[in-house]
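Only one chain is included here, represented as structure tokens and corresponding to the form predicted alone.
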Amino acid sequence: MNSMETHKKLTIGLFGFGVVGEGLYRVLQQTPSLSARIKKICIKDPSKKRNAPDILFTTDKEEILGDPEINVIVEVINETAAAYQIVTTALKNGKDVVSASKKMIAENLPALLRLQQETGRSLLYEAAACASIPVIRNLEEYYDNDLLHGIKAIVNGSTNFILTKILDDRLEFQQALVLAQQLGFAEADPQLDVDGYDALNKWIILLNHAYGIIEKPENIVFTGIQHIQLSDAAVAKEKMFEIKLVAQAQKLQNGKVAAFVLPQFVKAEDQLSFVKNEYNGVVIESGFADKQFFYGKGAGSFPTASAVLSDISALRYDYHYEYKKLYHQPNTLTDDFYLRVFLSFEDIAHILKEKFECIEEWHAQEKRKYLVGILPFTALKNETWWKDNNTSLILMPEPVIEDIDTRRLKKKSLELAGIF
């Protein structure tokens, strides 16, 4: 038998015809070898002019979800509640699903995992993590978590673009944000990107595939780039660092995992320093393979559509995530470690100095002051002092410290005690 005959024919019902949906429609037209066709597209506004035949469109979701001929649902809409309803209904109706909705997946992972087990159907969502970078499939297939020492990533193209403009072009934050909006890299309401929520949602998904950890978004320590100052960029340049919003997970010697999403100084030789503008990058460190670096566009019509297309293609072979780490070798998060941090601020009165194990550097400039010191991770968890009052926290390179000699550090701190 010809191996091509074993491919499953895919008849697709598409929800959403925005940037990604239209991108997918165009890409599918250019890949006839896939044996996949879009039968119907569900949209909200029928009066809007679209670059596809009118007969393809409907406003009735049941026309797609109830059609027995449609065996794959592709969901690329922006509304979390509606996306969840579409995905769960499709799975219950015996259809495989491809989704790009990171917020919906991050907030509903336990329920979505249960449904996949109950229905035996596949839910794939490579496009929800790093768009064109195939990181989920690689974590699923190639990295046993006993050998996965760490993973760090730039997963949000909008914030990376803004930081590139602040660092390289010396734009103020607001100028860089407006430019990102004009070029289509940031939304009209940029809070989800700028404040770190988008990166957080992607990190919830990747933690599951990297380490078998399921955690609610509200339990992860995170912030975005909303408080990064030009003066922070000047310090970075002086130290020959870049500033990146980095999602990081690291396996500690006690076997537990440290994880967070925070701005970070990155050394010039670090692979992530090469990730500029709207690009994403992922560095995976494993036991025997050392470091591997994935790089690609993290947003946009065709990069995201290509990830959706990859998932659709995998469904021809009935591919599904096995969640081997989650079901066979789950890890747990820990708060029992320290971070080396840079903190810039206007008034020392707003800084909880008693939280620090030690202060290693202190600089008092006219408007903004900054210090470098070591904090227990618990000083950040469930507390906001480090992001209130226009305070900017940036991790130093290689920020995670598992064990410290507190007596030696306290002695060093006493030498700087005059600052307090």
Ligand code: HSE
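Since we've got the form predicted alone here, give me the form predicted in complex with L-homoserine too.
The following holds one chain only.
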């Protein structure tokens, strides 16, 4: 038998014909070598004009899920509950599944893992995190637990696009957001991007493949770019920093993992500072290789479709995620570390000063006051003071501190005690 004959023939049922679904349809047309054919496409609104033959479309999901000839379901719809229904039914019906629904996956990882084990079918979702960058498969296959010291990433294209447009091109926030929507990067509800939920969902997925950690979204400290002020951008310029929404995980000396999704000042020499517009970037720090940098489009029709296409292609070889770290060497998260933060605010009365280990900088003369100081991570967890009342928190570069020299810090704080 020649090697071509060992590949499975794929007959696809596609759910969704929006930005990603139509992108996939086009990309597949340009990839005849894949021998994958879309048999049916399930859509919600049959009255919309579509750029594909009418015969392909149906509004009846059973026509796809119950069709024994269809062996792969590709699900790229917007509704989380419906996506979960489709994906779980497909797996139970013995079909392999490719999904791009990051929120659905992040919220249902344990159940989806169980179903994959029970059914022996494969669920692949490379497009759900960093779109065109093959980060899930890399974390899954290449980086052993012991080698992975840290990973930090820009995982949301829309917020990165907005920050670039505001800071580099001096656009207003609202203009930049509308542009991101027009270009098809933003979520149907753009607040999911702006407030950090989308980045959080992607981080939940990547934490599993990087460290074998499964955590509920509500247990991770996060925020988006909604609190960032123009005056913060001015401080960034003065210090020659960029502002990025960064998802970060770092293995500490005690073997536990610190993880969060927060805006961060990024130094000019940091690889993430090169990541502009809708691009995503991932910096992986590993034991022997030192730093590696992955860069690519994190949103948009063809970049996302390219990841879906790659998953479809992998199914020809019966590829499935093994979740090796989760099943054999899981890690745990810790709250036992400190963060160096920049905080700008209108009124010091809203700042929980007693939480700080020390204050390193204090700027009271500016119209909008700000400080740089060290906070225990627990001061952010399950607390909202750092994002309420128009307060803006941005992490300083290299923000994670494991141990602090209390005497040195106390002294410094005492010098600045007058300010509080």
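Keep in mind the model is a prediction, meaning the values are calculated, not measured. By rigid core we mean the largest C-alpha set that fits within 1.5 Å across both forms. Numbering follows the first chain given and starts at 1.
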| item | value |
| --- | --- |
| Core-superposed C-alpha of R170 shifting 2 Å or more between these two forms | yes |
